[in-house]
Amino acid sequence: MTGPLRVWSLPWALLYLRHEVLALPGRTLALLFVLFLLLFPLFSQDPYWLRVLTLTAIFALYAASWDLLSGYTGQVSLGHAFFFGLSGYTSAILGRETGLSPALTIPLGALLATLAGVLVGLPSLRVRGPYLSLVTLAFPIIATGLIFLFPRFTGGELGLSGLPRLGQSRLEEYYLVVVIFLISLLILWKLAGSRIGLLFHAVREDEAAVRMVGVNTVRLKLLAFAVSALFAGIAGGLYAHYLRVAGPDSLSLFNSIQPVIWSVFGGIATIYGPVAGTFLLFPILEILRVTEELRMLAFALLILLVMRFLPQGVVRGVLDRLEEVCPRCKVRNAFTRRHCRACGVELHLPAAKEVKP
């Protein structure tokens, strides 16, 4: 099936689904997750759960954008809310001043967040580690100060409310957010698995060695900041218009820490790990509202338990139990297979008998 017409034919798709997707538990779970998001409204259109899933998808995109920057390149950002809030405020102000629809103001807000990402990335050329984290933390604090300094323009503590909605109904907004989330996630995943993603990894591990082989690490780090800020900006614009308010809470320290928690919980430097972490933690935090007094305590205990038994994150911990890497060709296989699906080598070799002296 090498011809251009046969590659995308139905038999090819079925064979690909059987041998490349369903052959691995991780990919099967990913397929079920996508189907769940797309088909959920067919079984329930409860406004509360549509709202929870919509916000979860927005925050999952936000967490994945943080992972591309901090997980892959090691440029730990503690002020990621700057891009998130800046895009929301930009979209809100543009909509108010020009009357443009969210379909135009959200991309423009994300574009400004991208430029801000390059600006925030400039200090990374001189400072590293905790010093860079503190520098990134300063930007949302400065932005919050400017918001309080010009309350007539930014709305001050109350923010800008009454923003245009993303769609005509909650169901339309749900599908719009989910589609944007899935497309953005696919782009981030492909980028992370590309040559650029490998260079991001290399910068994190040994930046000096990468420079010695002739790679411009300055461009790489600025690119990581820009792309990460772009998708954080998209999430921020969607968040502002979904809640119909752009407030200083979007720039808060808590909003900067949240993607760190979700990413570490799910599995850092994986893109899909932060998504899993967000889709596990955010709904659980909502469910725990039934015990408001013990809500944060239970939430903290859950995180501590997972970090104790799955220190590499939920996704990696689970996948390491469901899949194994072939020692010969390094292709991943389901744990039930006895032979590698690529090279056929035996995966479960019998233990060598102990030789008595």
Contents of the next structure:
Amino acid sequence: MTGPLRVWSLPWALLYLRHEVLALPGRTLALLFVLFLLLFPLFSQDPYWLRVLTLTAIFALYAASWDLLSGYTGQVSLGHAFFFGLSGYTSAILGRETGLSPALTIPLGALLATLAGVLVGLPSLRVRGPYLSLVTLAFPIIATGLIFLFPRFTGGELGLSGLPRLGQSRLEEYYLVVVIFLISLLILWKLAGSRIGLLFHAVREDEAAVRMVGVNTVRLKLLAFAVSALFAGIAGGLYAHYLRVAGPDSLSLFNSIQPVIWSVFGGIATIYGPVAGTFLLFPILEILRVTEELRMLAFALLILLVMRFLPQGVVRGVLDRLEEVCPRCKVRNAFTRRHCRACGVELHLPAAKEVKP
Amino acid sequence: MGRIGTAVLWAVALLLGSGVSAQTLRIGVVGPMAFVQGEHTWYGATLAAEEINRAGGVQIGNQRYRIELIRVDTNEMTSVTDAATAVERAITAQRVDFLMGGFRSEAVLAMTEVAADYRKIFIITGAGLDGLLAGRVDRNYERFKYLFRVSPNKSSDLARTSLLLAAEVVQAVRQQLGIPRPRVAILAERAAWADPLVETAGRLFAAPPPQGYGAEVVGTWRPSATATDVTPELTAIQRAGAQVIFTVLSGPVGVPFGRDWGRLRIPAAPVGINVEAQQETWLRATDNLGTYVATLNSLAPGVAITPRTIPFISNFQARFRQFPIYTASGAYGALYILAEALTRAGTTNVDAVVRALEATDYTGATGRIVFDRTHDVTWGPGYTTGLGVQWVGGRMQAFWPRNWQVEGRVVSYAGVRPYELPPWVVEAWRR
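May I ask for the structure of the form predicted in complex with the partner chain now, the form predicted alone having been displayed?
The next block holds the full complex; its first chain is the one shown before.
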């Protein structure tokens, strides 16, 4: 090879692909997952499966947003549906009242959800742990009460229907949602891996220690609430326009608990864990429709089994079997390697012989 | 058998198979199948499909079609997303030609959006909110013309009927107990659908006759729809001196209400809407304390609303060993209405079937069904009215409409008996 490698040059991309992506099973799986999402319509345009994948992508974004707040920062939210539903309703009402398109109303809804995130984050400055969870739980209940209080404005029990579609066809909607999902995910992943992400981690582990080194934890926690609410809001807006209905169901307790289940199943504090959890559980629930009576039972048993044998979540559990951390430089390696790809240290050291006196 | 023989047999089987599938109408029966509402939707449709198929199927043009029902469990009580996806699966993967059913209004709204996307006819048989059709079919006809409702009557009509039932009880208190201005307590669950009914009832009870009932409203109590104890509310009602309790209860709170009311011997007669009291399991659920409770219903044992009512109830009970609830009679009627519309249309072309459905004039188990301009079932004398039922002597019996006079007509069904005030109410208030 002659000359320096440019960041966007093809050889650089290929080298990066070879050494940084294909070298690790986890990253290879992630690449395959992205390719699968982008290329799926080339193999099938079955509207039912496009719908399932679209909804899964929306919910995966929703679960990842919960993970940023609750997994990374430890501010466990049991009322995440508040941001999801609020954005959906805002987008629906704005669309109806002003005639704006979803391209504008969804970001505006997400923006309001961000402000609401700061509002919900304020109690976190005074209460912690289960008390904070209970406080967050109150917000969707209050929102539901308001919806029933102003039925002419919110549609009451029935919600608002006939919202404009996201795209002209199922395929267009699919690509729109998938692209927004992938970009959002990249932002969340980068944020979680940045210095701010490390501070989020630190807040979860020992907030007092973080404060002692001069970090403003108030600002950090509010930031976590705001960013998490922003992405939950984007998911909520997409959901409302995809389903074409913004109803009280979007604010239900069930909808608040779902991201928790998906995240714990996939592996919390990873961002990609909740995504994997959603992309496994949501389609499985669809496939289980063939056993109507046993559907929910089989689903619950599956979760119990996975939690029993992979308590840290599916992603962490599988990756720990496929990858190994180098004991010296901490770089991850494929389980097939005998020497670390970074420092060359032998990964499988022979067991030390017992010396008999 | 040689290879040629086997091949011929396969070819014949394939030909026959393709012939059969070409003459089959696939109807998706939609509902929360783990709940009684969904289960009865399926039962009602099954009974109708069996009868129609036994009679040779549906005649469409020159061909006869057999009905094949596809069970679509929507899980709609838990998840609206699940419900909408189930309908999309039914349309695209299970290839249904028509849809019927649905119970929870919010979920039905999302399901009907999917049906409208695919231009599939969807006959609602379980959800009652007005807004499912009003404001959609009339305002955006081209998109929503595929939606129809056979049962129940829309919420506002159910409210009208429940207030008519209350009028019967107020009248009974006035005449039998000699109280010229009966006192009424309103007990409504905390739910959005109950709000307009509470407001209307309050006004109507207090207004002087002939517009109102000339009664006195002593207060309104709003327990949770899932409350397990309504003793405080009932004690307060007793203290307020009410002779009538107007109930607006659709949730499980109906059972604790019936149990506490009977246990405490509250001297006020309950009437209105209590969905739990519509089911044949009512007395068992209330430890037999729910006797004398009155509620709006669509069917009652031995009451012949039309000549089809008793045969339907008998056949249903013989087949499923249960008394049918309104989703059963709705789905049963919906399938016959659809079959007749297909026959009249002479084609399966959706627009032609919609036009034929709009011209429906069908006498079913619960009354005469004619669709209005929003494709909703028409309420009133000569159409469907609903029934007022009361638990007396260990069984459900109807007390309304009995000599109901409206616009110069008298509406009455065979098998309807007079309303009976609970004996402890009579004992407490007789002057």
